[in-house]
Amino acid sequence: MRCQTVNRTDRSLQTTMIVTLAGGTGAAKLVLGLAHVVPSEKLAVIVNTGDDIELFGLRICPDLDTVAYTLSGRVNPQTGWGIHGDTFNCLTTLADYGAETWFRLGDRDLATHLWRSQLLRQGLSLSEVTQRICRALSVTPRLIPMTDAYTPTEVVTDDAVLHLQEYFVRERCRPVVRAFRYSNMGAAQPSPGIEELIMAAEAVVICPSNPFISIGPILAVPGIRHFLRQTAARVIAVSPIVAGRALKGPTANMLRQMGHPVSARAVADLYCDFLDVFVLDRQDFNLIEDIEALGMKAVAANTLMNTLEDKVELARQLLESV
């Protein structure tokens, strides 16, 4: 289906509220540079919960804590997930016991599961849940579960269908994946407060994400595309494909095994129906016009964020963009 150019209506923005689609370690970065320039409370991050995981009676919720343990200055920078300086004690005790470790979980990140787990059986939501998280760490940007279900991603693969977490980390993304399975979506509402962010945005911001298993989530929670195809927000996406390779995870592979060209090209197409900017790294300059066909505006930055630098002027030029 040929993509036409999304029509906004015109009006006098009332608000400056900016409002971001994020998921992984890119996304966290991005979200870094924006709160350095946007005030905290009209920075709103609706954040991917597909790759949320339970294990040993702990609800995991790895995109939600990576975001929270940048934005609090406590993220591993060397992993840009985990807590910088955190031990294994008692991952390392429970391989003794014979339990399975393959997903990396360090002390002081436990506490966090422990603590969010406790809550959600007291029958708090996931988002009143990650709102105590943000006051603990002193995270004052608003985070915001992309749904209070429990929604994990399934990859189908050649072999077998795999949690997310189990092809991404137990098996390193070596399976082929043939589909991705956003489990128990058809039930699943939008947390409370998207909609009207959404729609009262003066822009809403893609961060430089996995399309499938990082954005992919949040558009398939019911409602979420369609809110970005009617508001009046500019809506505008950072790809994470730059020079033809993803800089870091198995978003690559992932547009190669899913009958997709390796560009940002292709993860503009994917996203046509509701962008008005694409934001793409300089070297990809050449791929302007292709994308600008697809009826959208093609912007070029640095978009490589190797610094706090780099973070700030890309979120900067964002906004320049609006």
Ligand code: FO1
Given for the second form:
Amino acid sequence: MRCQTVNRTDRSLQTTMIVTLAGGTGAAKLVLGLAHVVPSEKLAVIVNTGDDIELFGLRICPDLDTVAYTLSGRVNPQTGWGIHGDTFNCLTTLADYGAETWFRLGDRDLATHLWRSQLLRQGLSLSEVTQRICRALSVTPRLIPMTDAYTPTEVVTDDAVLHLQEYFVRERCRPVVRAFRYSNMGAAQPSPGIEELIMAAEAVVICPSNPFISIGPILAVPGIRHFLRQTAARVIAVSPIVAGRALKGPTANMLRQMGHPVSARAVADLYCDFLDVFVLDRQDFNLIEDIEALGMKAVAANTLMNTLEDKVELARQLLESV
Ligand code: FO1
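The structure above corresponds to the form predicted alone; please provide the structure of the form predicted together with the named molecule.
Let's see the whole complex now, leading with the same chain.
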């Protein structure tokens, strides 16, 4: 059941798509787990591009790259973003010139941004460029930017309206958040194929990503929230909050500053108009009844994903809940 109940048909998991909605590092871990249990041609990842930024004339797509680097085994395991073993010679030289270098772009990572920007300038869409980059990196699940438009998320604070990366990286999430603005959405459409994928999916998995800056922008693309309400797929979300804390990043502070309790239930509530199943960590077992009162099934699992085995096991449990 959801806030509005939708009838569902049972189909075999072997023959239909699993579609995920993904942000950055937390999402990449779960997508890696899913990639171990779902054939790659049956796995599609719709990725947040609200944290994209243009720097030095280049288009940088952190979440697309984080997922692609993770699936291709290139990601820096310490940070969860960027490329393992990367160097920062270009950035050091830019600093010598007096350029702002608060956004740490590695040399190899820069090659991705150079290549993407060149292809965009040649007239390819971001979806097409992403497909080319994935092919070159041997990433076989389908990665799709949420939209081909440039829709940077803005963070409204008391003193300024900041680009998401200015807030997140330069200001280290210190300013109090008053609101989020998903800019340029009026002109945005879901990338080609997204409607068909969501409507034909067996399951849609909302990754354990920040609901405001990772999943929020995807849901703000005109049409996507509507597809999630309408689809016959089981829509399942994994909680990014465990025992009242975010495992990484500013999710807990953002919930508080936006007037929500810091709990898995608050995240379930944000999605209650389209969710069928909410997967929360087993430490939050006591919240199951409260979450089910929102009109969805709640399932407890180990959501911590510290090891590859954890990621694969969580992916298996998600598929079992379909
Ligand atoms: N995160 C940081 O905390 N500091 C950085 O300097 C930084 C640089 C960076 C460069 C490329 C890239 O793809 C990601 C990068 N990130 C950095 C991560 C990124 O800001 C966030 O993790 C995501 O945007 C949130 O999902």
